[in-house]
Amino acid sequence: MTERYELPEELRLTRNLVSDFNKNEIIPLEQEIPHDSITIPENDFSRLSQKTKEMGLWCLAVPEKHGGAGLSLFANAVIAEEMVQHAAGLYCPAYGTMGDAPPEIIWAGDEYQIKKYGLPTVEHKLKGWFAITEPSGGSDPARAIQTHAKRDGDDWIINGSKLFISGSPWGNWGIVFARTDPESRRGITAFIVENDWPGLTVEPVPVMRAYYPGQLFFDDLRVPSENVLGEVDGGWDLLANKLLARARIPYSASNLGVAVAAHKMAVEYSKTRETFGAPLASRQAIQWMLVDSEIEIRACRWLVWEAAWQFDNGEDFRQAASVAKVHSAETLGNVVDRAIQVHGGMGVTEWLPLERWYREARIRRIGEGPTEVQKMVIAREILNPGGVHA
């Protein structure tokens, strides 16, 4: 008997209940709001927000006991790589109508942090965010952050800026990492902060997608120590490990879910449009090209759900989250590019989705760590076997 593996079927549910609702009330109200567009009309996302919590699909990566699904890793990559499969799925999948869930490592908070900060974004009324990447650089954090944050009293004062800050510019609240101890390299300590308060400036950063990053400058910032996360000088396993790395595996889902939604597009087009009085899918040319990204696209849900997989059994996962987040990256920009050339001039206007999936296909190499960056870590790896790296 030849043995296969197949989605358990609860699983396969939900991935078909999440693919139904985008086909049914995304993909449809996207024909009805400008191209570019992040939000949808505010009586569209209570009545879809409704309904999903309704259908169970609210939060799936929380915790059951914050008011989440509970899902595994693993059970979200599947479904994210249906969810992202519309026009502004890759950075507003499902326009945040299956819930918006606070940074992971709030969970990690004391019970003050996760009523304050955490419980209150999984219910939609506060956006939260994390901040990292500094001017002087990103991917390197152990040595790049120098933001740095002194005692005064019972309070901390932070001083100094983070660049590229995804949903900064909307949210309400934010961990950010700064340097305790300027003696020790992962002398980091993370803390939370809000967007109003006194010290602290949020500024737009324009760049080839609608949802745009900003830049924070920290002015003595006064935060109080309640409002450090976890230990002090303890930030570096947070940063490194719990949100990082493990960041990479979903977001690797995203990337292979809108392959998938260019490369539907592009079998499609190709039986219907004719050229010299044949289809083109009868064209070689055009049948290499969806050979191609098949492929890669095969590749790559493995890879993705093999880094999920061993997140949920509580192994190594970091090289292959970088594995999954390299090819991932790389097949998302090849499927896309191909898809745009089998639609020709049409693949280039904004009547499809394809031309702002090619934009945000490109941040993709850098976002959550360079492609470079990523085979740093795997090469590493590769020679020194579950060593210690610096």
Ligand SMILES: Cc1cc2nc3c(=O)[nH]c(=O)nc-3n(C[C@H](O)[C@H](O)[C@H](O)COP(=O)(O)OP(=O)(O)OC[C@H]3O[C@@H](n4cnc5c(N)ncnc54)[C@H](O)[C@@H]3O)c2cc1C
Contents of the next structure:
Amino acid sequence: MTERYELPEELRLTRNLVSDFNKNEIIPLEQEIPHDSITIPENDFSRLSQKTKEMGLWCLAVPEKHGGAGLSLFANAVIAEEMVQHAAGLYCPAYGTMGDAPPEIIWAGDEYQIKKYGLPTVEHKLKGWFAITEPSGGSDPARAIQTHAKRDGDDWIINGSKLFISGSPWGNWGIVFARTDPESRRGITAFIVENDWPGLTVEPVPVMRAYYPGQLFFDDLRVPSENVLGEVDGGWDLLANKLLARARIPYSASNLGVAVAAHKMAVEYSKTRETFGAPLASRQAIQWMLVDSEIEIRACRWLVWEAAWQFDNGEDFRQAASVAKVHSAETLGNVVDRAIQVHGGMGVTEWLPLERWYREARIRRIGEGPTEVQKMVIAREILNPGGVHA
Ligand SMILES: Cc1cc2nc3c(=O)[nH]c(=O)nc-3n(C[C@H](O)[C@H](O)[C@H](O)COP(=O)(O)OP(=O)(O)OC[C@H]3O[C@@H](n4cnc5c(N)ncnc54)[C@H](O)[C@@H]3O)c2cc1C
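What would you give as the form predicted together with this ligand, now that the form predicted alone is on the page?
Every chain and every other molecule in the complex is listed next, the one we just looked at coming first.
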């Protein structure tokens, strides 16, 4: 007999804790604040983050030695699916009351950098951001990056601009990828910079989600050499070192989680709403919408889990991460769209989270590497399995 896969008990318990926390604390609080909120009142934040720390739910994805729970990527994916199941969950899971991890790449830094930027971010004293995309494009950053850094004694001087940088309007520090060797496509270096340094300005970029990103302008921004992250001209290697692809897995798990939440709402509503003398759920047209969502969600979960397993096992997970990213972003859009249809007019009101998810879901096909770029990764691997791809 083939063994049936079951989640380990400890993981199931943690997932249930997160689910109860959302149901008992976050969702009731959301009824009291504006529909598009991205924060909760400070006193609620302190109270709830104290609770999650006591429950061992603080910064689950951060390595233990840096103050987090150090869960595997698979465990993180399972928990992320649960954590995002509330109105703000896609971009502000639990409103940060379970901790906000710093950009993952900071852990590739030296002791000074980790102590100065990484650890205070885990402790919620600072907030970080991560800047690759520029006005010249985000799909192919190795070619598009024009922001450049030149040596000046022991320092570096950065000039240029970055666009669509999440978290930068509220951040204290961030990681900027700038060209340091103009002759080479890969001559890029990662620098840690601080928001309040002279020479850096951040402007909001209004988009269809309330958690808007920023545009950064570097005007002779002076950066000390101790803020070079990794090797000079080694920034691309840091990224290619699977960081970008890895991030697609928890991102996909979040897409899955919001799809699950929207689907649950559609199922419940269809059972109680009556038209023409019978519940919507009795109509085949409605059932088929629910069935399509159910099938897409189930497939999505396995794709996310497979990518996470491959990562945790040290396999080349990049194609699986791209497959999960494409499928989860499409699934999220489809499921939320159907859930709105089942709810009729109620679906597009600000009284329900569906319209917020609908707007935010659209961004998920673009952010973290757009669908077309993921398909390029998948195609390369199909056509040349095991080949080395940039
Ligand atoms: C809300 C939001 C938040 C973001 N946060 C961050 C962040 O924190 N940090 C960061 O660095 N970036 C961030 N981004 C940027 C995001 O990663 C880019 O938008 C994305 O990589 C696409 O780049 P682009 O917008 O310049 O589109 P382009 O690169 O100009 O591409 C335009 C379109 O063409 C498609 N395309 C490109 N090449 C091909 C091809 N060869 N074949 C077919 N189609 C192709 C793309 O898929 C896309 O749909 C964010 C974006 C948004 C919208």
